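In structure tokens, the next block holds one chain alone, the form predicted on its own.
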Amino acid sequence: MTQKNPLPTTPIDDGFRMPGEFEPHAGCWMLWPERPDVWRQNGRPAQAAFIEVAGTIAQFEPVWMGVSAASYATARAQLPASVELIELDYNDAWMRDNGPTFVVNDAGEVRGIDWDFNAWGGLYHDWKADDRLASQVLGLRGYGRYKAHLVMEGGAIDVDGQGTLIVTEQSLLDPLRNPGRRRDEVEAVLRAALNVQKVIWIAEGVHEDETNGHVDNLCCFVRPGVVALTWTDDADDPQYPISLAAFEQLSQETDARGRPLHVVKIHQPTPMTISAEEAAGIVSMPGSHPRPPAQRLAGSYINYYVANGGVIVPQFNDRFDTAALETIQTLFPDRTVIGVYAREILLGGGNIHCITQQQPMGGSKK
């Protein structure tokens, strides 16, 4: 059920904040992939990857999979019984981006932010259902809804839960998202919606990321004061100057509480491109985003999901896979780090973090 009336205030007015992803969850939201112009072979290979991601997360916390009415029976037959299916109306399966951003207060109440959504600056022609999705989810849960009038996606923000936010200028100042909005105007909306006191602006995200620079593919808070950053040692790779600039900037930053940031480099996978066979399996439709053969994929191990007792990390059958798992395990010594082969998700334009959205722990609905 879609909520018609948003709350008249902002989260900062009401004492709500966006918690860090590493804080306790009530569960994880996902969406079933089926768009033939995004997912090759009518989504079947991607569905297999989503099933593995969902089943792995379900070892640690509840998983709620949104699914269309047309695909409900197919999804139910394939997903493990531990994954709950919920019928939802949506255009594509990126719950991080088209779903709500949840906020909490000190009393344990949960509410959600409904951002404006325009398919990453118009990557596909019809995004009306995606723009309504946050309201649907919050209505189903009975959570209060804040309407933030900023075109943005959940993958564009990363917080430490203690007042610090990292974003990229490439994404949030994109003229196809928020034309004419100055940086200070965008920052004011973010501060009010997420209840943060410091916003760190990175120039660019991962090279050739079709989200136009989402921060969640480039870097993220492991915990307050510690940031994981995608890296490459290849100075000839276009990613190198992007990661180097981010590393130098973040290494000199302090967080909202004045603590210096410790930056941990995680080497990116070997650069990958779409094969001719993979491209041929994608249906070209009017208004859809082209995925031609030889197009570079924005592969990154940073695009992982932190569950209550685990971390689910994308793998690519690449020589850097094991090192990424080992480094991430050192960053999360109290969680089980599990790799999931995720090339099929990457072919659609994102990865494990992009297809998931954590719902924080909370006991009240107001």
Second form
Protein chains: 2
Amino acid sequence: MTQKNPLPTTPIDDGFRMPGEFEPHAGCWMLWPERPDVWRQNGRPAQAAFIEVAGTIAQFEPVWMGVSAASYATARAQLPASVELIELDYNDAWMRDNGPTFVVNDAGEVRGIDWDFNAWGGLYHDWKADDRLASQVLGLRGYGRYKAHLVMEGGAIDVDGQGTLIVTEQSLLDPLRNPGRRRDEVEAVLRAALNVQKVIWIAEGVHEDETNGHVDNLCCFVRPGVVALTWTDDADDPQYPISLAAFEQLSQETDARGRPLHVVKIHQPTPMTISAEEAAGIVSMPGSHPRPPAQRLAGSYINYYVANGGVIVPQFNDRFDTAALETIQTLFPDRTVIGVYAREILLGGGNIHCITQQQPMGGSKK
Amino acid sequence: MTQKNPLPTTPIDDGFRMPGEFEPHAGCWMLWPERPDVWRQNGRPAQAAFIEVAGTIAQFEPVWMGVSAASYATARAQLPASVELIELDYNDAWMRDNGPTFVVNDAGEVRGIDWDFNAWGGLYHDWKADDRLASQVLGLRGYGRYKAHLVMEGGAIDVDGQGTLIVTEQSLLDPLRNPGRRRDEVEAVLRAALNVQKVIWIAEGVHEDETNGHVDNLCCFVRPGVVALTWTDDADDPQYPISLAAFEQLSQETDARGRPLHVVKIHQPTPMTISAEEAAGIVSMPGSHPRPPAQRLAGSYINYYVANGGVIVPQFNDRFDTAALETIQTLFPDRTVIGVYAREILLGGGNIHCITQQQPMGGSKK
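Provide the structure of the form predicted together with another copy of the chain, given the form predicted on its own shown above.
Okay, now the whole complex, with that chain kicking things off.
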């Protein structure tokens, strides 16, 4: 029997759920960064960082990296052999946001959610290929595709895999994404797609985060019942009231199963700004998000990626780098925690979590 | 009546000839450089140089720059409005070599020659799109296309527009281009295509020129009867015997109309090599010409472009720069001579003449 494409149901109808990132993976999807209006120096320094991230994750699980036809040969020449290259058509390299969100059922069947995508509320033009990307990936692998009619990115959601979802109002209720849609409507789509019973709405994400406050830069489930949160002790930093409000709210919350949440603070890196030299390396053009010198960067250690047996954590040559690695190591005692210098990814507007997308263990139904 | 494509004849059959570069132009074709295995730092420094060249030529005549679909928007954002962008499919940005060679007849009709192309004897893989480029350009503009069955690049020929052609044996008799073809066979194709009556064969082009000694880096007609030649006074330089032999041969030659040739020496820039930092910025990959540090660069002021009313000359921040500009100004008293810093083009393996292709004044027959 041939599956309909997209499937006529929702994941919750069919008993599929989004697993926590800390559950076992089949592998990790990434994309090769190329846009000169996002990545300085025509992407070369960012490519070096992506190579480092991909090679590090590949020590723990398969990495499948999408690349444009034009860049296939040069990407292949630079990436370690452990990283598989797959030709895909996309506008920019944020697989967390433009890729599918994978769901599984108890029989180990994998399917994917294809959200609507409009480049973070129209931050870049155009986004046609990005909007088609989830469908490309799912079609390529033969996984069933659920179409979710909500403009949303994968970085805007964080689940514990046991019925609880954390989101921010800032990103999901953004009038440039889903104008006129009420919070209860948006929540209904999320509940059906991710198969969650409780949605925790935090007001705001990280200060100056160009995604409009994606939750994945602010806080995330380490495991059910435990949430890591970016933090600052500097009461004069605009991030302070944001982190404080999130801490107070989360500390008083329970999850879908009624457990209280334990919140672990991870001190943010010292506030960073884009230098004049870095800004000059980015092609400025109409329809692209401007990146003026001295703009604050939304640096956070929370934007790590959890792989099978490993955690890959952004580093910034900052005095808080080591503390972040040490805290994350205590949170994941059974995994190897590895830092990767990630300023070049941050300059593009995100970090390691934003450029990766786990595919949970499982397969397609034949 | 619809023309056959390609035309079943040769230019000489139909009364078409290749004009001298110093004859009036309709405009100039260029291509946007992108290959990370040729242009360091993913092409960004070379793009800056191409922008400077294009903008300078556009002061004198229209410039049409081909660009890949993927790079259209970012190239547009950086190029001056005077440069027209046209989407083309190509492998690398040497319009002199992979573009058509334009020919005209006395009625002012323009047609083009589509040579066979194999990336300078297989220096880079692949070259399929480059081999189709002349056909794309001619088709786009509706110009008749002559197919010449000879593996050849536009930089390997220099004509006076009055029946005389200069070539080098090193490039045209290269066994990696036209194995087994004798000199008289090659010459017959050139005579029919360019409509010339005399072909002057020089043994060798510039030392370490990766094109196998294209004539356009060694010498060129300033006007009928006058040839500019790259020169060095340093008898220990490997370029010395090459320039000396060319000088002696050309000085004793007559052109197709029986005039003796006057040869003007233009001292080459001080020998340059690629730095370790520059070499490290180029993606090294199988199938690409290696560019190791300390390799000699084939620097020459001869690789200038003659526009309507202007001459655009490579500059290297070298002590011979000014002398070259002054000499070229005396050779072209009615044109404005402008130097453009061109080391980034030279690092890619050529110079200003190699990245440009004049289209002579005229039009297509309706």
